[in-house]
Partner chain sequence: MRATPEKATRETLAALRGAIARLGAGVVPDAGRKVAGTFSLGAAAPDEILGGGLPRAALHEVFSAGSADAPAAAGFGLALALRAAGDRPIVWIRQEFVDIETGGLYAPGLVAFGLDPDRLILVSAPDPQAALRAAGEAARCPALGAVLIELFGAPKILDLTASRRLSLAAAASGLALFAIRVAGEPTPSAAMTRWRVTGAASAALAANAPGHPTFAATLLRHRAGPAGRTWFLEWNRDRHVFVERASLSGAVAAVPVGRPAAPAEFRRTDFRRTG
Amino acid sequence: MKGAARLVALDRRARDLGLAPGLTLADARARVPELLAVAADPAADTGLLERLADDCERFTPLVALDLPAGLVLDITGCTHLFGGEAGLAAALRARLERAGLTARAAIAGTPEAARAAARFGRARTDRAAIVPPGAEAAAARPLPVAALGLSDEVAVALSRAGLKTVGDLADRPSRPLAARFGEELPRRLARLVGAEDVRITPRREPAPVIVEERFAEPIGRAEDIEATLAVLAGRTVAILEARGEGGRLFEASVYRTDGAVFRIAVETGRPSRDVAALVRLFRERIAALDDPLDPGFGFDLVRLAVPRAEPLAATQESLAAGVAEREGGGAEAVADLVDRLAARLGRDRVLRFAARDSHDPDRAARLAPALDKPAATLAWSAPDPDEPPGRPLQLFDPPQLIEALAEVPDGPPLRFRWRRVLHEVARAEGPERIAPEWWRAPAGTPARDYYRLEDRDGRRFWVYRAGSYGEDARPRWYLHGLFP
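Form predicted alone: structure of the chain on its own:
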């Protein structure tokens, strides 16, 4: 019997026929021969629940999954947009009905109280059960102990002890209950009766700035979406300006009437309050989508959020615009170009060099997304204006082996051959010894003696000798980089 197929979920008609979850499929077919049963697919059920959670964000940004078949919405501060709690519940129920779903809903002061009222109370499918503020304890008293969400073993033990309802537990001291049934019991009881409130953990962290536009008649044209984003960007910029901030990450959410949600995010390399630039970035991002926005029966809600913002002080426009541009105003144009390329190609395909805390030239720099904010503690060392650069801009990975003739024991190369071309050294500077990082390099890795060389044709090279003549009869020479 343990390996027998069992019923997991049923529709209303199956329940009316006397079937229940946990019944074996053979017994169920014996009672209802015409029963239609399909294999359970928990992954598909979770996927549907996540899609419903995305659509429910039109009611509140705080939505959490309550697996296996529920959602929890924190509607604090949102009910006035729908005419009160009853209006919000009615709008939510209507959307679920249009999707062919039937739900039981309840509104209470804590997530646990609302969950228990919906699953174990007298909540009806035609309207939500609303628990008045402060009445959570009275509403929870007649509920069975299963409403606490404890394990089956604890629920059975409570029933055998004569504690069958939440009221039976609420009338008894918490310490004996915790000693006998575990510390989790009094905690869950306190949350269920409203004595303790623990906020939900939403699937998506709410953004500090959110603006939206709803449509009585759905829209579907790309031009209408772009125009709406321009309006929302203007409102967003006004809020950011009042906060003294600029956005670094902007996310547009487009809600379709059938519940599908499309999210489009753009980033900027520096805090921004430029409406025209934001609209241009969204246009680039939408054009680069692998799957274009499918309007279906239209979009009825467009939302613009700023999940990440940073301080941005107001700037004074220069009266000498041309001079400012010649003196570095081109940095704005470069930043705008980086933003557009990242929106079109993806943030991980537009890279820049970033300094790394390492004396090893192979690790002194790394490639990072150009949109990432540079680390405040690391910066490139500024070269002496009167001295030639100590490191070349171009490094070979791996360094290239060369044939060199040098004075023993530590003289610079007199000549060397690279790519079948012989270079006569006219000037040399060094050596600069760079030892490997002992915690990274294998044991026995030799130190490197670097030289800056210039041949008779004016070409400049950065070469090193791996090891020394005292340790190795014939240490090898490598070309590591080229100077401009």
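Alongside the form predicted alone that was just displayed, please also present the structure of the form predicted in complex with its partner chain.
What comes next is one chain alone, with no partners or other molecules.
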């Protein structure tokens, strides 16, 4: 049947009534008239999964999505914080249950083994299945071959061959299996039984330095969050100091009790270990947030991570600190100012100019965030002494179309109309011909003849003619910049 609405997922009660995924909605309604059906929304499901994954980062920084409806957590070295594996699984399940979700959990030595145990094992919904270390092979034996996650064709071929469980496959030599069912099968089998261990790829790369503070009683006031960040910043800085590094990017994650996670990142222009400056940056950033931190029922975990750190030599507090302040402290103070402005306005709004090696006026300079390390910049070409400015102070991007009356073939405009105002030209200089960069511009882009103009009111303009009279039917005139 094509074009029929089918069931995608069912809750426990529907399953107990004998419904199964794949059934058409009409059939299901015929069997269970009081069936509640909602349209499937895979994007929203993924969104929910993403939010859950965010929240699960409170257990471990290594979380991966297992689409369409699973999460894989690498809990290596994290379990002792929650009273062992069983404790962690219980805490995780309790959180999910409070969010109104039914979940099955399993802990095993490899991601694939855990996934198979959760999806196909006898895991009960009230307790996590824990596969002891080394027992993956034994635990996998009773599972159906579907636990291998192979393609439908292979699954059908396996069932035709009478191979129903993983145990049936595990006993056989892998070479004939690979020859008959493809190379993928023995590889998946090896991972499932724990013979091969491939780590998960976490959604977010774990930061080299992470510190956190948990609260038995959730906090909600902005002052408390700030104070917590100050404490965490102090601990972070101590760790960074021991590593001989300074942070360039600091990310605070605030976990709300209901699972929402807020992330606030601040960036510094150079490696930093300054607690006071960090706290100030966070304060700026929080004040500038588009949607403020809504505490709801409170935050129960605040984490500070340093995703990007760079070497920073230890500084010596010297008696002559005052002298240094006066002599070399200027650059530091300016860098601090850039950090604060970038925290408040966003990194793309605090800018510096960088020269580019191009004769095209549009490409001669570019603006780069001031936080970024300046690349090996080109020197600005010095102007000729005693010459008036050859380039305008302000440049329009894109250039503005004007109506101009000019002498044919290459005279400057006698008058031109810009923004509905007529300007009578009193002085002019030009043309300065600037050809397009042929390796960049589309073929046929006309060369530009630039003129410096001054009108009768003493305003100076930079205009150009795209193309030339004679070659083009009617070359257009543009205003490109304004001189002071």
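Here the rigid core means the biggest group of C-alpha atoms that line up within 1.5 Å when the two forms are laid on top of each other. On a predicted model such as this, the values are computed, not experimentally measured, just so you know. Residue numbers count along the first chain shown, from 1.
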Residue shift check between the two forms, rigid core fit, Glu407 Cα at least 2 Å: yes
His359 C-alpha shift between the two forms of 2 Å or more, rigid core reference: yes
Rigid-core frame, C-alpha of Ala39, shift of 2 angstroms or more between the two forms: no
Rigid-core-superposed Cα shift at Arg460 between the two forms, Å: 15.3
Trp438: CA movement between the two forms [superposed on rigid core, Å]: 6.1
